[in-house]
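Just one chain is shown here, as structure tokens, and it is the form predicted on its own.
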Amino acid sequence: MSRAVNILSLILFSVVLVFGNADIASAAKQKKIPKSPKFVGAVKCNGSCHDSYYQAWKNSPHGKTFDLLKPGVREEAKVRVKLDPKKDYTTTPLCLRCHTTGYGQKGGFQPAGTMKKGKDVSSPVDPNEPNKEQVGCEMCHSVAGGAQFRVVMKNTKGDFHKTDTEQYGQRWDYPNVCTRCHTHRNTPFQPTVHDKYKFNFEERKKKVHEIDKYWTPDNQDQKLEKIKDRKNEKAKSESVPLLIEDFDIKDDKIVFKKEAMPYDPKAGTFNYKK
């Protein structure tokens, strides 16, 4: 009897040891969440996570916004709002805010010629692999960049709740966030200039993620299995939209107004509309 008990104890110990080690190994694979948010670029969303979404975005209007700042592009539209159609606007702060990702904020796009401590820190621009130089994922889905919540997504393999990522700066107030640029007071493309600049969220969003044509045998495993479940959840920002950044351009630099920021980096808190 004693021998049988000893054998059973050994078996149970082995099972605990095996599964315990599996838990340790699993925990070891968990990436550490950064202390604060910052912009990381759309390329980080590509690869093993959102390839179909990245490919669709790359060929959408959002994936080509930086190109509009080049001389000779969209001449008629520029003339309409009294911009010089022959001028290169790819380093103009007012334009970069809404034609790139995270410009003027931590980790955001840095235009050509940006120097820091004698070193060129300009963001690389690759026409074959667009990234921060276009209006990427984080401009619509985050308050201050996706460095934190993308780790939550990876650690959970996509099985997360809205609140899990919202606490790290993912936003769900999409009709509101579009006003970051499309109807912002600083854009020259106002509805008062032309009816085509009137913003209709439901119509515009149809052009954002036309993903169906980009599914391939290689990325089928990236389909978002939990997206239907999350549609039944209600994030705070869906009920109470976050603030939209306001800014001015002073001495050819962008200056954000602290009272209008959706995220306070010092306090680590989010600011909602009242």
Contents of the next structure:
Amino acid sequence: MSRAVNILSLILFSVVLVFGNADIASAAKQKKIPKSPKFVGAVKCNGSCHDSYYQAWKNSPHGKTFDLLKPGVREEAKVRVKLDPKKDYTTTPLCLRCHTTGYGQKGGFQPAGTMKKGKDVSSPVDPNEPNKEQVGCEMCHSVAGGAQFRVVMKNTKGDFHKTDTEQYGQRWDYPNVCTRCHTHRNTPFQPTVHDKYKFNFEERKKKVHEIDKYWTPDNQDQKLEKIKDRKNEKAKSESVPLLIEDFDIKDDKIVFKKEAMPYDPKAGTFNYKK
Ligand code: HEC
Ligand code: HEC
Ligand code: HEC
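The form predicted in complex with ligand HEC is what I need now, so please give it after the form predicted on its own.
Once more the chain from above appears, this time first in line as the rest of the complex follows.
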């Protein structure tokens, strides 16, 4: 009898040891969530979790938006909206807002020649590895940058609910977020200029990630296992979309209108449409 009890307690002890340690080990791997949202760039989403999405994006129109600001590119389209086809627009604040990631916001793209305290802090531009200089993941998937929810995704190994990341600024109001740029009052490329600038979300959505072409034997482990469950969840931003930034250019600087910002950095809260 006492022998059986001994064996039983030994088994119990081992179970606690093994599972207890596993818990400690996984707790140690949990990374700390940064204090506030901030743009980190598309490259951060590549490399371990979303390689296929990165490749699909890199080869999509949004992975090449910076290039359109260079002289001699899409001359006909520029002339049509009275832009100078020979001009270099790669440091023009108006254009950078919609052709790069997070321009004028925390962590966002800094054009060539940006100096801070006598130091050049401009963002690197590498044609082989597009990053903040293009319209990256965070321009569609985040309110004010993905620094925080990226950690939540990593800590949960992709097993998160929409509400878990939404409270850290992931946005799910896809049809709404496109109007940050498409049909925004500040884009020169309005539907009134040419029919091709008309915006049909359902049609356009299909071209954003042509993901099926980018699954390879090497990235199978990154398939989103929880995607089906999440389709059945509803994030708050899906029923009440977030505000869309409005902005003006004053003295060659971008000035966002306070009342139109989807995120209030002082209060740390998100602003939804009324
Ligand atoms: C408010 C956002 C916004 C601003 C500001 C903006 N763009 Fe764009 N731009 C867009 C969008 C959206 C498209 C894609 C339109 C489409 O295909 O429906 C685009 C497309 C373009 C194209 C390709 C057009 C074509 O038909 O091939 C060029 C070139 C371009 N932009 C250059 C510029 C330049 C230069 C500036 C600054 C003077 C600028 N853009 C400012 C949002 C913007
Ligand atoms: C121009 C906007 C845009 C950009 C840029 C963009 N995405 Fe997306 N993404 C979308 C839209 C829209 C969907 C939803 C597609 C659908 O429902 O068919 C989506 C879906 C996804 C999904 C599936 C999420 C789910 O649970 O449904 C992942 C993962 C994803 N994107 C990752 C990325 C990554 C990583 C990048 C950058 C390398 C990126 N996206 C860039 C618009 C964008
Ligand atoms: C930060 C600005 C920005 C946002 C947000 C944005 N786009 Fe774009 N989009 C652009 C620019 C700039 C282009 C021009 C690329 C080109 O002409 O090569 C473009 C081009 C496109 C194109 C290619 C047009 C074509 O037929 O060649 C599609 C499709 C598209 N966008 C869909 C979307 C969808 C869907 C969303 C929202 C989920 C979205 N975009 C959000 C800036 C943006």
